[in-house]
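Take a look at this one chain, the form predicted on its own, written out in structure tokens.
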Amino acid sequence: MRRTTLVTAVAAASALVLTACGGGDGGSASGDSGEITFWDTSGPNESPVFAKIAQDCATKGGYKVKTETVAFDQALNNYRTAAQGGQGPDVFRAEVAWVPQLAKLGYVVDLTGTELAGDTSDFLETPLGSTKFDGKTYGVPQVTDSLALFYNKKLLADAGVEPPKTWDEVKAAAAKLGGEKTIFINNDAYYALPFIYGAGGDLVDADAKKIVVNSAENVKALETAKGLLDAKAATTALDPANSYNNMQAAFTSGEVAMVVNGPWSVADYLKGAAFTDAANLGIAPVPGETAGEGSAPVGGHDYTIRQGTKAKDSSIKFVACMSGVESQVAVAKELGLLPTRKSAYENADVKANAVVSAFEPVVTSAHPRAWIPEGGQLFDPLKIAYADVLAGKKDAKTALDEVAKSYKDTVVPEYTVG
């Protein structure tokens, strides 16, 4: 998922992009329109990085691009809408969540038997699961994300604090990093995931259709997650809805040493007064319930096609040289995202990124989510409740029981309460 909740809405703004020379085989003459249009759903760090690739696609393949960038919590509604009446973008960068709802729906191409999904051998394993659905494929993965720990080297080592690999440690070392300003808990769900996932939990049980998100580890979990606050050894926002700002402003003011998020928040920090200097940031797997036990969810975005575009051709050329190797390492260059190509890590350019680097060993472990149409919709029942428990509002016994319920009565009720 990528910050689904979290990320502010992004300016519109359009830019056309033209080829060098007409004439390009995804021209009319095949019954391709030619002319592609391409909602961009990124951040205003990445946007024009990301205009600027598609230019040079469109300069490279012969066909015209005109890409949009779409406020990234409006996307998928507005997606939805204009594609039910057979209108809107030819490509589309969807989260990873949203291609199976989107498959389901019969919005997006179904590329199998399309060069897109030939050979796929390049591509990270987890984030080419998100692009499928009963089998078929739906998209191809642009970047990948999980959570890490970023820390505050300076504070850390004037403490004589190693970065913790245990939320125990996290606890212990509170005593020297000045008890809350240790660490920032941001209470929305997808941050849940870390807790959830290194205690051996899940939200779902997709193969066996059973709601497994109130089993006793998950209980565990977001005990954990409270025993941080209650202990002293954390802080968070009791307004769930500027609870992810609030941790980015302690974080990059130095207020707080260490917060859990991921690779596209690297910018924002390198802005902040505690990282002037880039080598401030520290970036390590998640703690776990026991070390090396840590666990961190897979987010990430897809190319995906839109089912009746007149431009298939032409958008089935831009989307294999955007999720080229090419591209890529520019992205990852330029951006600090993560690739979903294993051979784009093996660039020397990419090798030297630090965050890149620091992130390739996350990735590579990251605890695939239940790849399925209502993946989405799991996380608002779920951030009313992770909300509530750090709150103190609740139990976490009796919040996530009402998330079942939730999940049971409007999300999957066709699945078994675990």
Contents of the next structure:
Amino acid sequence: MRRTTLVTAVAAASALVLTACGGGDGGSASGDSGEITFWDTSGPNESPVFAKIAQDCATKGGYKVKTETVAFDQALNNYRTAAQGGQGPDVFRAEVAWVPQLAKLGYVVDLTGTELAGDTSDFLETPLGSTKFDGKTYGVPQVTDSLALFYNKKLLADAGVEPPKTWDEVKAAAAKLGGEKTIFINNDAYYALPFIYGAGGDLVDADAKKIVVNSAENVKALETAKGLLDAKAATTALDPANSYNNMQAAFTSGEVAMVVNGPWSVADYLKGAAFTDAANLGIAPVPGETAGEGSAPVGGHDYTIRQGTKAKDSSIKFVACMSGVESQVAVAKELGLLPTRKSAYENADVKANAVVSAFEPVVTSAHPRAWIPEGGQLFDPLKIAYADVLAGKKDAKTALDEVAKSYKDTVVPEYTVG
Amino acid sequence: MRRFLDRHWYAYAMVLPVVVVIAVLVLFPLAQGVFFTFTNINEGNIANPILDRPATYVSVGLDNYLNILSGDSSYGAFWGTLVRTLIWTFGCVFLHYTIGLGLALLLNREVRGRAVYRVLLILPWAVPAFISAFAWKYMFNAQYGIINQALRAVGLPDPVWLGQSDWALVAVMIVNTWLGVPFMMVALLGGLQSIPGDLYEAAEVDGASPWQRFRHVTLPGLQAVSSTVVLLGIIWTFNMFAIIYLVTGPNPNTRILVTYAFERFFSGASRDFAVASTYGVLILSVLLVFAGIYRRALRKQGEVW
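Now show the form predicted together with the partner chain, given that the preceding structure was the form predicted on its own.
Now the complete complex, all chains and molecules, led by this one.
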């Protein structure tokens, strides 16, 4: 009896081991497994649409796609950890600033020489720039975006206010719009960029290899933002962890009249009480120091393929399909996200989309960011400094000097502070 | 030597597996971590066989230690962070212990519905830490959170709990206290129940007041349990990462040594394995020194464990 138990146990155990090995080896036998895992970093409103387009592409192309939704703020970290160990998705939707970094670390496939890098004349200049590193191509632009001023048309009309073109006009409008209810300022680094670019500043000068984050322009920019709060013309969530959600809540409920945000937020807004009538949502370029000088950063996402993928050929086919005109038109039509292909803007349905047509001039005039590997890492120190300034804990000059020091020490040591 | 091995080979053979396991699981990673602290290793120069890339990091001597110990803000402002870590650790453990002891004394009496109270008081412990963290984060929301709504309703000032000030540290200490009290309570309740009842009877016969009974019977009876759980609590709290990071994120006002090591290792400006490892070694050193002093202090009181 005892012996039979032992034999059974050994047999069962070895069966388990054998099947486990079999499962692991199955995929890698051929050159291309034909099964793609796609990491989608879009939000809950957008991901179903991307998942559906991905399935359609897979059906047409004769391969399998598994779409996994990954939280945007965790995605880069998770991807780097996974890719370092040879794991992770085959296709990754990377934010534009991540691409040069992933390319430098060797985590994404060099697409130069594949059909994806062949004819790129249809793509918009600035988003295409984000896919290049060291003269090679590492990604394909998916969507582009920028920040714009969203406003509640009814609140502004009732107060008799035109959408402001300068930050001074915002301040002036506050008297009519109910003071702090005028605009919500998100104290995140990315949302400091319209102030910074609008004042003529920048974070780094990549060509001259200089850190310019503590320039006089930037000090003025952050003082402008803080000035809006001091003049009781704006409100903010002083707890950074809650800032974005509070901004969305305040705007969708009609509590504040204006916010600065990107096209990805439109779906959220249209669900809110203040915008049951979609026509109430107004979109205008971000204000600047002087009228017409407002300037928002270029954002957006690119498709990249992971170095070490077992399905490279299928992945290339997949990315070509996902970034094709047809897919981009579908995304623009359903979500109001901005296509990266010029020809997609020609489509009648896309032209008719209010969000896309409102954002088109914003995107074409948007301020390009430095496409350097460290581009995405510039935000963490700035985020803390900007929150400190808005909370009144530090003055703009001190806070930005610390950011410059932190850039020099940990982000771009080879640059000079100037 | 030969004779020695002949006689004792069996003992060595028995010990060998343990030595190998400890070497592989504990000593090797530890030695590697210490080795990293003398290099400039980061994500860009580490060897990666999958990407077919050799290692290119170089030795930098004691630079990492010097940079960190200089207290430079680009390297986490070590001394300020250490002080904050100590405030956090001892503040939390003090609250854990006193509140836990108070609740344990209450629960050690014959009260109606004791089982229900006990279950309710253990509940915070049963909730996964990240769920508690997110729930508290909502409650601390300066504009919409229930805590500030309540404070406003009774006319008290409503601070920005999770903002750029020391209130953020107070907030995470409240969360951690809420989470840590049940463990202390259960451990101390166990200790209380192991004190023989006739000691109290004898004390009462001798005319000891309730305070004297607590002071001279309860506390000495609890000493063995207390010294262990306090040491454990200090080590856990010192290294408590999840609560701080999930509630406040990378906020310099709640930064303690381990959260900064994490920021340097995984997120933040760079995946700086070298600086993060150096922080790890420094954290280990602080805890070793502390545990040594603590043990010596206990041994002086005649406590051996």
